[in-house]
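Here we start with a single chain on its own, the form predicted alone, put down as structure tokens.
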Amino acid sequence: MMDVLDAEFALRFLHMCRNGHLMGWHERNGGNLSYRIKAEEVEEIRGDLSFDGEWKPIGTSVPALANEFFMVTGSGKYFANVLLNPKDSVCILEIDDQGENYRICWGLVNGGRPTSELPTHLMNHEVKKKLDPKYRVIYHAHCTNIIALTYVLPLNDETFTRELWEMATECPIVFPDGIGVVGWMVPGGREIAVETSKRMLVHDIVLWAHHGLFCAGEDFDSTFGLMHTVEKSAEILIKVMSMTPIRRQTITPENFRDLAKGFKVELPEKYLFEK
């Protein structure tokens, strides 16, 4: 039997912790991570795990998810005490044969919930694993210069995209699919998981407006890294706004279309227009 804290998963997961903490990006108890544990891991920690525990609403239905189990941040909890106190910070949770109801297996030990946002997590998760079952991490952060530029720019999918793609010549390459946009609404219900959803169906990224970026990933350091991407082309686009309105040159349409054909990705001409 393994102990679930010295499992390869559940020790990157907590190493993702940490460094979104370090960035910045989880003031309090803001933002959350999931991960979709392998059936090969899990019988890994079987032994480590209890199956007592009360089935709870999930809040929607994710059939696509029946018997899976996840990692998951705790409601409430600091990322900056999840390394600290893992077992009171974080917990794995089993998933019915339904898709409808959860129950703790291991963690939050002191009491609690997972994140609130629980459905937007497994209704993504259960949107990617459909589109392509390699996919397993879904990452929640508030991420500072991305959140400021949903109070300047249009909250338009192709505004975000073009104008983050300019930033920096990887950008269109990391994330060829571009960014969606989630307009404000209450954070935590099934009804801004169902939008959030339906742009996962086209994006890897996707902004709630005023409150931050959900990324998802076949694992953590592709996940992190695409976070890490795209708020860092916020934050030049933001000193770029600050310097001048007037660009004085940027990466035009002609030369991303240039980029697809170099590294070989699809860039839809959607966000090449002509500004």
Ligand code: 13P
The other form holds:
Amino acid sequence: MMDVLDAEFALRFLHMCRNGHLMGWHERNGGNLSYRIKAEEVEEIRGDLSFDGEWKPIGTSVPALANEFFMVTGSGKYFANVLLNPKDSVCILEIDDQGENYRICWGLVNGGRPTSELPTHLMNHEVKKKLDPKYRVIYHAHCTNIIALTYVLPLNDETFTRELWEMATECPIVFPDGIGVVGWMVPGGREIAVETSKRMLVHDIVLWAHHGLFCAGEDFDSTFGLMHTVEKSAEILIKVMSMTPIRRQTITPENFRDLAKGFKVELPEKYLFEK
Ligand code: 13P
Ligand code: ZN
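Show the form predicted together with this ligand, please, because up to now only the form predicted alone has appeared in this conversation.
Now the complete complex, all chains and molecules, led by this one.
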């Protein structure tokens, strides 16, 4: 039997919260993180979990996640404080056998509830688990530059994907499936969760206009790295746009096709339009 806070996944979860905070992506309680805990990891910490918590409605239905356990940030909790007092800021929850309710098995010792974006996290997890069970991390952050771009660029997948790809040669290799864009919606409920999870069928990155980003990945490093790559590319784009409306040179559709061959990735032609 192992304490939750001695488990490798818990350390990595807390470390990622801290790193996100240091990037400036988590003002106040902005952003949230969830991890679908592996069955063998649950067994290691089972003795540190309690199973007498009240079942509460998730607010949506995720039958493919029945009986799974998640580590999730708490609603209203500051990423800046997660390392200072993990048991106050974070929880482990169990999903019931219908995928309709959850109960808290560890953490949030001073009360509270899991992130208000739980429906989006869980619906994204469900979509990704069905596509590839290796996916375990869903991360939401309020990254400054990509949010700024949602006021200026047309809100569609093609524009955001292509513009960000053009800003760094690594981008099409890191996110060959591009970015899904959701227009402004009220956060925190089922409706936005449905729209987001639809896009997660195709993309690992979904942008919420005037709000932030959701990234999905197999582990903490790759999911954080994805967020960082997109946000850095957004920063370069803003610098370029701030200097001049004219691009003297850029990465061309032909360059992208060569890159795809060289790195053996498939880049959908819909992103390689002539401008
Ligand atoms: P929570 O504090 O409920 O996680 O909300 C933060 C947030 O970013 C909502 O989109
Ligand atoms: Zn948010």
